[in-house]
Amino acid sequence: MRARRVIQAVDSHTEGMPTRVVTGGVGVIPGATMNDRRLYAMEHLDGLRGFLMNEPRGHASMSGALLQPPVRDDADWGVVFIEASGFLPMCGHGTIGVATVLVETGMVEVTEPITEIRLDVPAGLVVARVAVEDGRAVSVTIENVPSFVDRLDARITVEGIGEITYSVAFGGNFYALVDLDEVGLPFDRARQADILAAGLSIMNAINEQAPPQHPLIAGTNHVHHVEFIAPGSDAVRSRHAMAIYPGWFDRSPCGTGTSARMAELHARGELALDTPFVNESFIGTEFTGRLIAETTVGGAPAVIPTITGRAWITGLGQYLLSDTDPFPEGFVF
């Protein structure tokens, strides 16, 4: 067996959503900060992302994380998040997957009942507190980066749909939050193709007409997620379908999307600090969120969210590239 590229990884899933945690074969990505490394990877390592995320080694809904040495002195590991849609500033389900892998493979010193791991990610410092029983990670609570509302109850005209009301909030990535009733569709996986098409149209409209811009994180200037809120959702329990560019749904309840949703509910005066909030995915899995503090981002009001969820290791892999493989960067079908 001869290969010109060999990548080591531990595969996992977080409440149904995969995270391929890359542990070897990449090397240190250049950059003075983890976001600099993300921006460098976007320009120079997109082929590596495609190799790991796209078919035939991945699939259209694949997600992953490149483990790196941290840049910050107060972090244990650095992470650059990858997925089928590109390189993310932050990924909540991915962080839960990374923390689970680090504990269960012994890549961090494990203490019971809680192992704390400090992660340097492009969006900032994220603290993962892993509940450990008999050496096994049973759940992970992440303290996420500051989350905030960019706009609330804005109006926009969407091709093929018409004028809708939407909000945009940041929870590690920017999310458009739209009541599913706005597009006249039911919360039903039998209608997922229609929901996805509506989500992509809304993303295009926002990014063309009124793209968001994070005041502190360079290259964070678009919406690639539309969180369609199901009827009957409130500040105690919410259900959603998370449509993601370029055309798939999050299987997990989405950690950064849950953070964005809590920031929106807090801005409306509906979700107080230290109050549990359950967010349910399109496949029925759940994260429990909580806002633990108020803060500011670029002078604007923000909140500090925590998210609790579970992940499981699903496999150990070495991903190979032969000299004669016609798809060195995978392919999108």
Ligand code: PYC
The other form holds:
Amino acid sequence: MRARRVIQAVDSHTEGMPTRVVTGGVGVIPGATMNDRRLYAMEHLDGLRGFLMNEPRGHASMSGALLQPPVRDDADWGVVFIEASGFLPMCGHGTIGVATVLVETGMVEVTEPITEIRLDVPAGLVVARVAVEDGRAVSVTIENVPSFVDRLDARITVEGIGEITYSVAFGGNFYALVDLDEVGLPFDRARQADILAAGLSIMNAINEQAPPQHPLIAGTNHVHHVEFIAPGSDAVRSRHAMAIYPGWFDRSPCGTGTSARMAELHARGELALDTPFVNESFIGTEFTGRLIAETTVGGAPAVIPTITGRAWITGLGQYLLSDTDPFPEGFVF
Ligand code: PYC
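Can you give me the structure for the form predicted together with this ligand, which would complement the form predicted alone we have just seen?
What follows is the whole complex; the chain from before opens it.
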């Protein structure tokens, strides 16, 4: 065996969604903030992302996290999130996976019943509180970055669909929130190809006609996620299909999407602070969210969400690149 590159990772899944937590072989990414590191990685390390996320080492809905030393003094670890579609400012299921891996591999000092880990992520500081029993991470509650509504009940014309009503909210990424009824499709995995096609058309329309712009986080200026809300959902319990660019569904209930949805429900006056909100994924797994405070982002109203979910370690990997491998950046099928 001869390898040009060797990357160490701990693989996990959070309520069904993978997080490949990269623990070694990448080094420190240049940048004065974690978002600068994300922007640097977008420009210079996209091949590494492809190597870890694309086939044959990953797959079309693969997701991961590059562990980094933090840049901020008040954080324990830094994280740059990667996935099949690019680099994210924040990832909720990924943070739950990272926190579980840090605890269960002893990469942080573990205290029971709660181990608190402060994570420096591109979107800001995220605090993970891990419930630990006999050394095992049984659940993780993350205190997410400030989340807010960008627009409520806007109208847009979407090619192939017509005019629809939608909202956009930020929960670590920007989300279009659309009732599934708006596109005339049932909440049924047998119709996933049609739901995905509708999601991609809606993303295109928003990004072409009215892209959002985060007032503080550079390079956070598009919608790559459409949260299709299933009929019968409300501010107590909601089901959704999360369509993600360029063509896959979140298997988890999506931590940043759940945060965006809670910001939307709060803005409508339907979800008060300190009230549990259960969000169910397309495969039937759940996160429980809760809004714990009101705040502002760039002078506009925002909320601080928490998300509780579970993750499990699924493997320990050494990912190798041989000199003769024709796919050093993987491939997309
Ligand atoms: O859990 O925040 C999340 C997430 C983003 C993309 C996939 N999952």
